[in-house]
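Coming up is one lone chain in structure tokens, specifically the form predicted alone.
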Amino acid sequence: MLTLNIIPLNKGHIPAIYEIERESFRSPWTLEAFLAELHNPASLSFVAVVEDEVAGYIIAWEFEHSIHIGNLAVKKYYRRKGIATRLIKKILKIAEEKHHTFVSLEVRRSNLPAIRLYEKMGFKLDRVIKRYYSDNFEDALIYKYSIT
């Protein structure tokens, strides 16, 4: 069992999450985008730390009645160890504590491991946005988790 701590993202974590981002996605966020999250008042950003090593991260945005998960990734070495689940549970807990009505996210149609995880956690397909991703015009699947 991993000793895992989920803590708020800070500037010192940016290089590590940027590396995870680059190994995880074909169209990664820029370094500037991650730095901007440090100053975004709507941002709910956390890292999963295993023995002083950043193993994963989640970036979400809080709105009046909901939270939207904008980015989630786990370092390849730590995948399939429950880290993404723990990060998502952190956001769901915040949503419940603040009495939000739902948590949403979008995922590429081809990202079957992520889709399986979201569905296992209780997210339901809400809608499809055709040709959403600009790098290959893949569809985005919008999932929602209802709090109430």
Ligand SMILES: CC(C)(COP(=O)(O)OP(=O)(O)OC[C@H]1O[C@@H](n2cnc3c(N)ncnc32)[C@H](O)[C@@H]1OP(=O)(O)O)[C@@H](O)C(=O)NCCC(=O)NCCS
The other form holds:
Amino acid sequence: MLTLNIIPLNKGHIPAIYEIERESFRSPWTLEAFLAELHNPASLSFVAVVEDEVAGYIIAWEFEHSIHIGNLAVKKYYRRKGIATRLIKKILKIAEEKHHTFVSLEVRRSNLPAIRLYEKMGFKLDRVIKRYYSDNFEDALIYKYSIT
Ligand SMILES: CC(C)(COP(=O)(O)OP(=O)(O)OC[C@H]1O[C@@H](n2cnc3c(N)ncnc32)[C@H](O)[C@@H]1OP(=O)(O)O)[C@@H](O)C(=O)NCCC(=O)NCCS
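Now that we've seen the form predicted alone, could you pull up the form predicted in complex with the ligand?
What follows is the entire complex, opening with the chain shown before.
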């Protein structure tokens, strides 16, 4: 059993999450994009910390009636240990406490690990956006978790 803490993102975490981002995505966010989240009042951003090591992160944005998850990744070494599940549960809890209507996210059609994760957690496929991703024109699947 991992001793895992979910804590708000701060500037000191950025180098570690940038490294995880680059090992996780074909078109990674830039360092500037992560830094901008620190000053975005709509940002709900958390890191998962094991001992003193950043093992994963989630970046979400709060709107009037909903939350959208914009980024989520777990360091390869720490995958399949329930860390992404814990990060998503943190966002779902906030959504429930603040009486939001739903939590949404988009995922590449080919990203089966993430799709399995979201479906296991109760997200439902809402719609498909054809050729959404500009790097390879892959479809985006939009998933929603209804709070009410
Ligand atoms: C997708 C990702 C965030 C999952 O993180 P994780 O911490 O390993 O996920 P969890 O351990 O919480 O997994 C929970 C469940 O999701 C499913 N799942 C996760 N990874 C899977 C994989 N590689 N293959 C199949 N199912 C998988 C399983 O049902 C798993 O439950 P189980 O381990 O009891 O079978 C991680 O693989 C990752 O960082 N991938 C690269 C970045 C990415 O794709 N982010 C999502 C963008 S939309």
